[in-house]
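Presented as structure tokens, the chain that follows is alone, the form predicted on its own.
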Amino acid sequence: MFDHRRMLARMDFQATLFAEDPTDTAPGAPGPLDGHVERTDLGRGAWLDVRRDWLAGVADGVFDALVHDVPWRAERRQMYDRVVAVPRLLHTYGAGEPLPHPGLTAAREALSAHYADELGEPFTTAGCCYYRDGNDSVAWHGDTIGRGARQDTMVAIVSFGDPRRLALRPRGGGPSTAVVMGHGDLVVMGGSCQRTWEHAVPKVAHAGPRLSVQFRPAGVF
């Protein structure tokens, strides 16, 4: 079992209390999405939405809840001829499972409502990743297990803690791009993005802890 207290003693991230968006409908609620999301057309049917400070009002509380209340696990996976440690901690909340902070539940509901016409179904699962420092990372990949391998879908990521770079590159070559995700920021990868692009969180020399929550529709991994 992962020892949260030991990790907390080593943390160098200091949560910053952001001023809430004055257009929020309630204190601590997710910020509005309509008119606040910046979309980038990546080409080949893929697009990227960014909404800065979306969960600013609850980001500190969500960060603490994720650290303390998620049953994090360390995994080992086969890599060619050897088994290696996965360079981050993981946990997934399946459909119907309660999330560790009400702000995340509100975020999932807001995403399902905002993208209902484009996605055609709600976000149901929440995959969580704990990047403990700059050595933790995720390699190039697309979420192409399940329905994401053969049809357009969406993956919505909310980030908490130290800023980290989400890098994206087209499959088969071409110009890459990146977005730095900060405390409470939202990034949504949509259209054909999982099939025609890959994404990664590269290692960096120095970084404090960063946690991400990836909301997905059913059957997308």
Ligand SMILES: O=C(O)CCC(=O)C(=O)O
Contents of the next structure:
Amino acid sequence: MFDHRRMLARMDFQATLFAEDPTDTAPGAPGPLDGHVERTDLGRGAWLDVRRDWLAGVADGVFDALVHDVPWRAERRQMYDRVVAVPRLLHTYGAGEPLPHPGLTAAREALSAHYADELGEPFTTAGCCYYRDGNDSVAWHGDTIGRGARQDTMVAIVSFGDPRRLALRPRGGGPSTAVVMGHGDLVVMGGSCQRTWEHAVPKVAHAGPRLSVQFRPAGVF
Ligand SMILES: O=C(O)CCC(=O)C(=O)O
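Please supply the coordinates for the form predicted in complex with this ligand, as a counterpart to the form predicted on its own shown previously.
All chains and molecules follow, beginning with the one already shown.
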């Protein structure tokens, strides 16, 4: 038989839990960053920050908006004597361009505020990648087309959909490492990471769609 007293006691308990939970935030807002980001020192002046479930409250909506509202483009590139399809879809939102979901705008603002002292400038652009399945991937590289080749900087990645590994290896050799990026997770590559380390999202046998949004400061590509 349904026990109302037990039910009420449980509701009281849950209300207390939610009221006192310091991580409780307005629905849809990014979760807090201060005190919730785990930093790993990679060596050579590079580091990696991870904040699990950072955008959990909006992750489903952001996933839908990214799939349906981004003007995705397929690229092709020369590989030896052949032109091959780049195995993922791409789009970049430049500085000042509206993002496809308010949760992403809030995320960019929160990142700019949290890293202001260390980075000294805001995140401005949002590169978006659509990995349609496990065959989509990105090969080893650093974001060194712009200032990242010469200066310390940050690239902040928020991930939506199926989990995929971000693999990292030091340039010139040494043990590699990896972090799994799940639905709503934040991963930030910082310090010298773009010029002293390389990263990749390797192919996997089976995976559903994954979307990645990378926030970068101006002049970092
Ligand atoms: O998919 C990711 O999260 C990483 C993407 C990336 O490394 C890049 O586009 O430069």
